[in-house]
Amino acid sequence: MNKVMSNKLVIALYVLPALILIVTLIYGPILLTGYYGLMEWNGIGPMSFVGLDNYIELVQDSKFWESAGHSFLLAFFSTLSLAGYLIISLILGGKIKGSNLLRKIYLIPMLLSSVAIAQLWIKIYDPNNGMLNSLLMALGVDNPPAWLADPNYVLYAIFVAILWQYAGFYIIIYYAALKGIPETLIEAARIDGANPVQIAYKIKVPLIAGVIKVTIVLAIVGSLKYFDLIYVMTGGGPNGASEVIASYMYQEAFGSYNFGYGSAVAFFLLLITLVITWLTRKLTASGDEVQY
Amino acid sequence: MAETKHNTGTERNNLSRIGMILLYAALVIVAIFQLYPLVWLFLFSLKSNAEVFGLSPFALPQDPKWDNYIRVWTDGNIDLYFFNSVWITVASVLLTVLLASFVTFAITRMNWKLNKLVLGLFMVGLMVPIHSALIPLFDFFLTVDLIDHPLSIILSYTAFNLPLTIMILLGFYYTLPREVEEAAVVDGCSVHRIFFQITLPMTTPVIATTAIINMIYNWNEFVFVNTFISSDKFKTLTVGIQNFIGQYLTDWGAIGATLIISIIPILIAFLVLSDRIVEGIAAGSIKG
C-alpha cells in the first residue's frame, strides 16, 4: 500500500505542473510587481532603475490618492450594505413559502459579466431613454440628472449597480450559515417567550458572528479591487470623477504606457489588500469558531 | 377576562399578519429590482430605434425585431466571439479541474512529506488580487511570445482558478471513503489506473460542481483578454461585445441582441444547475 502510494515519481507527475503554473503565473509576477515599481518602464524598451522615486511620487500623487478615496467609499458603503443583505437573509429564513426561489432569483445577476452588467446599467441610466429617468419624470422629478456624466452622482449611481450584481451572494452566504443554526436553540428561545426579533437579533446574529466577519473582509477587499464594471461603465470619468485604485492603475500601465509607476500602484494595492484581509483575520480570529 | 385575553391574542394574529404580508412585500421588491432590469434588456433587444427614441421604455416592442439578433450574429463578428468563448471557455475548464484533480489526489491520497506546504501554497493565491499581477504578466507573455495568443488567457484562467477548485475538491476528497481504493492497492493496481478508474468517477459529483463555478467566471472574465489578446480572432465575448459597442453605439436594438446572446449560456447553465451554483459560490466565497 504505502510503496505504491508514495511513488515520488508519481507525486511530481500529479503535483507539478499545476505547481508551475501558479508560480509562474502567480507568485512570480506577485513579487515582481514590487521590484518593477522600482523602474522606469515604457512597456517595451529597456527598464530603468529608478529606486524609489516611483512610490515617493505615489505618496504625493492627489489624482492617486482621489481615486483611493473612491475606493474606499466603495469599500464603506459596501460593508453597510451587508446589514441589509443580513436582514433579508434573515427573511427568507423563517418558514417563507417560495424562499427558494426568491434566493435564485437574487443570485441571477451575480452570474453575468461585469461588462454585460456595466452595459445594461449605462443603458438604465441613459440621461433621454433609459429607465430611470423616465420613471423619475413619471413621478414628478423635472431634469433627473445624467447619473452617469455628473461628477456629483457618478459614484453613487456605479455602487447601485454593485448592490444589483453582488446582492445574491452575500445573501446566499448568510442564507446558508443561518441554516446551519440547530432548530432545537431557536424552539428553545421560542418556549422561553422570545419574538421572532429578539431570536434573529438576540441569537441568529451572534451565532453566524464568523460569517458575517469573512463577507467584511470580501467586501472591503472586493471594492478595493473593482474594476471591470467601472472600466466600461465609465472609464474612472467624468474627470476622474469614478476613478478607483484599480482603473488608475490600469489607465496609467496600459494607457499611458507607465509602466513602472502602475506597477507601484498595484504593489500598494496588493499591500493594502494583504493588510486588511491579515487585519480582519486577527481581530475576528477568535469569534470565528462558534460552538453550539 | 377571558373574552379580552381571546381579544389581545386575535390582534397580536392580525399584527403578526400584516408584518407577514410587509415582510413579504419587501422580498418581492427587491426580486423585482434584480429580474426586472434583464427583462427590460430583452424588451429593448427586440425594439427598432425608432421604437427606443419615439416611445416610453417600459412600451412593449410593437413588432418584435428578431432580426436585431440575426443581425448581429453575422454582421457584427458576434458568432467569432461567441464560439472563441466557448472553446477557450472549454479548455479551460478541463484543464483546471484536471490538474486540481491531480494535485487533491496527490495531496489527499499519497504519502509524502511537503504536502501540507504545497497545499498551503495554493491556498494563499486565493487571495492574490488579478490586477497585481497583471503587468509582470503581460511582460511575461511578451516575452516568452504568447501576446495575442489564446494559450495567455487558457493558462492564466487554469493559474488562478486552480486554488478555488482545489479548495472545493478538497472538502469532497476528505468525506470520500478511501476502502476502494485501498483495495485496488492490494490487487496490484496501479495508481494511473486508481486515479482515472477509480478515484476520478468517483468524484463527478464535486466536478459538476467545480466545473460549473469555473465556466462562469472564465466565460465572464475580461481584463486578461483586454489585456493580453489584440486580434479579433481570438477575442472572446467580453471584450467583443466592448468592440461592437463601440462601433454601434447608437444602435439600441443590436447593443440589447448582443447582451441578450452573451448571457444566455449563464442563464441556461442556471436553469439546470442552480443548486451546484448555489452551492459553488457558498463554497468559494472566499475567493476574492
Second form
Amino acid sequence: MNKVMSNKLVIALYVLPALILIVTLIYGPILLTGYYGLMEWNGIGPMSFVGLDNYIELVQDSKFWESAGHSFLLAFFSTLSLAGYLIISLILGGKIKGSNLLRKIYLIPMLLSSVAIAQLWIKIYDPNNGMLNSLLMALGVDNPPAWLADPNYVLYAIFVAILWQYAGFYIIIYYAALKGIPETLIEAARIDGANPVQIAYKIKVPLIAGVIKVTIVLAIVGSLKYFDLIYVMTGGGPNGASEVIASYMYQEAFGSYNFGYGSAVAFFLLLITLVITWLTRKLTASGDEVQY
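Alongside the form predicted together with its partner chain that was just displayed, please also present the structure of the form predicted on its own.
FYI, this one's just the chain on its own, none of its partners or other molecules.
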C-alpha cells in the first residue's frame, strides 16, 4: 500500500510542473479575460464593474457581426480547401515522378513566418508592380484591381494567401496518414481490379476518416482565431472589409483602449469556437471508426 502511494506521489510530482504551467498560461488568462469582459477598463486606470453590458453591446454591434461573418467565410473556404489538399496528398502518395521534390516544395510555406508570407503576398498583389497584375496585363486584362485596396476583392485575396500558407501543413498530415495504410490492402484491391480512383475513394479515404475529421476541426478553429497575416497585410481594412473577429478584438483593446469590450470579444470568440468545435464533432461523428 505504501509503495502504491509512493508511486502516485512520484507521478503527481512529475505532472505538477506541467499542470502549473497549463493553469498559469492557459486557464488563468481565459478566466481573467472573462472577468475583464465584465469591466469597463482602459488598460491603465481603475476598473469599474458593468456586468453583462459589454456582452449586450457585443450582440448588438454590427461591426462585430460583420467581422464574424468574415471569420466564418474563412472557415468555410478553409474547410473546402481540405478536399484539394487531400487530392494532392493522394497524388503525391502514388508512384509519380518528382513526388519527393513536390513534397519538399509544398513544405516551404511552413518554414516561413506569417509576417514574411504577408510581405511576400503584398508584393504579389501590388497594383503597379506586382506579379499578379503584371501577368494579368500581359494576358490583356485592362486595369486589374488593386487587390488589397478594393473591398470587393481584399477578403478573397487574403484567403488565397492563407490557404497557400497552410497547404503544406495539411498535405503532410494527409500524406503521413496515407502512408500508414498497409500496402497489402492496396495490392488486394488492385488484384480485384480496382482502378486508382476506386482505391482512393473506397479504401484510402475511409481508412483515414479519423484524420480528416481532426483536420476539419483544426481548419475551422484556426480560421476563427486567425489574426497575424491579416493584420500585417491590411490591418482589417479597407474600411473593415477584411476585419475578422481576432483583428476586431485587437483593434478594440489596443487601438481604442477599450480593454473591457475587447476582452468580451475575446471571450465570446472562445465560446463560439467551443460551440462550433462541438457541433463539428457531432456532425462528423459516425459509428465505429474504420480499423486496419
